[in-house]
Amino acid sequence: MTRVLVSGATGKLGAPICAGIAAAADLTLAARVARSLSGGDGFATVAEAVEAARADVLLDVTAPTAAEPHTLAGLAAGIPVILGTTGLGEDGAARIDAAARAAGLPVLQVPNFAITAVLMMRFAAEAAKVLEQCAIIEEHNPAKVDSPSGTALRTADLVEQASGRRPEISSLRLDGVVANQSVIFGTTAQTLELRNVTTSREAFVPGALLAIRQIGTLAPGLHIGLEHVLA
């Protein structure tokens, strides 16, 4: 039984995680942390959390300024990380992967959980060798933080990686949006579209677990993206 500690648990994201982790036979809402939680509804900071869970996996889906923080106590505390945050900069990536270097440990980046959107970037990259022009479009609420988003600028690094172009991306903020992406490409005469919707959060939920099931897989230090425990 895997035991998980959640952080940013009664957020839109992590709600929904939370109750994945409850209702699976194989894993355990080991804790729950955020500033409204305290006593024995949860932690209200992932230190009073991981020095009292015995967690086996730390998830964090908190924001850019406190998921660097609350990453290097899980690794402090000899726990792989699953971070689902994304704005870090490569600065924080950087430190993040001398500390689960030096602790031994992995840390996962999902800048998506969404399987779909995993697969979309995946076939995206496929057809970036082939298709010269691209451009992408991502949409989100409002409330999103980060823009472009952390899944619009990893598909942009694997386009870029598997043609040697960067492609432009649009970003726009709408009420009633959950996330979704359009990578198009274009060449004479001709257009493909990739589109991942999001309709609601629990669309993240499948890939949470399998990332939580799979992370022990990993090597030392800093992976970036679903698609390294996805078959």
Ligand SMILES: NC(=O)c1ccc[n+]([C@@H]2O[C@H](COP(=O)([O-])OP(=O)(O)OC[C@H]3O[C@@H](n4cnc5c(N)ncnc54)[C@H](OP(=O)(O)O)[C@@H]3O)[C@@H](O)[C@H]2O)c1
The other form holds:
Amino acid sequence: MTRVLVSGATGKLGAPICAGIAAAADLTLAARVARSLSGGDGFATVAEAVEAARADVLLDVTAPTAAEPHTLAGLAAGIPVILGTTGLGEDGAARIDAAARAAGLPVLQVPNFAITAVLMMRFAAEAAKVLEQCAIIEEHNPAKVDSPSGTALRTADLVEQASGRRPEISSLRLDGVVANQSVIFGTTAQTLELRNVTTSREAFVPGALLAIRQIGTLAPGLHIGLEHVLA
Ligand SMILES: NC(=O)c1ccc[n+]([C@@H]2O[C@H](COP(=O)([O-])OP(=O)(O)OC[C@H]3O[C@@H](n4cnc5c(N)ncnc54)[C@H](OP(=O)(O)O)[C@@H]3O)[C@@H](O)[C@H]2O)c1
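I would like to compare: after the form predicted on its own, may I see the structure of the form predicted together with this ligand?
Every chain and every other molecule in the complex is listed next, the one we just looked at coming first.
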């Protein structure tokens, strides 16, 4: 039984992930972290939680300011970390990579837990080797803080690596949208559109559970992308 510590457990993403862990026969919820749980049946920080509860994996889905201290506290306690929080920045990523290597533990940063989004990126990189024109349109709820999305930036990186050309990104913020993205390729008299659509945050649960089950297979250091644990 893998014991999972979830920080951001009460959030729009953390709550369905906790429900998924509770429903899985091979996983158990070791403790929940959110400031609003402090003094109740949870902890305000990961540092407090690891003092009180034994965990095998930490999954953080909080906010950019909390993600780094939570990850470092998990590593200091000897726990591999899955980082689903977005907007960390390059400096934070470098510090986490150094801490993970020093601890001899993996950290898996996952910009998008949706398995269809990860496959969309993989197929986009493949198409970019052949098709010369590419554009990305990403659509999210107006509440999303970062723009363009981490997934759009990662897709643009992969297309650029494959083709040498960086695609233009258009960001739409619309009520009613959870997280959608189209990658459109054009060439003579034909286009190819790869489109990922999520209809609820349940879409992120299978990928989060996959990351929890597979993180132990990764080498020490920071790894970026669910593709590291997707066959
Ligand atoms: N990787 C993916 O596939 C994916 C998908 C969707 C969203 N995200 C990212 O996941 C993160 C969370 O998104 P969300 O929509 O779930 O946000 P949310 O609904 O605002 O939830 C945030 C959660 O983190 C806790 N939290 C916030 N700041 C904290 C702090 N300083 N210390 C301890 N706990 C803190 C909140 O509880 P309290 O306020 O009570 O502390 C709450 O439980 C964001 O970075 C978002 O961009 C990633």
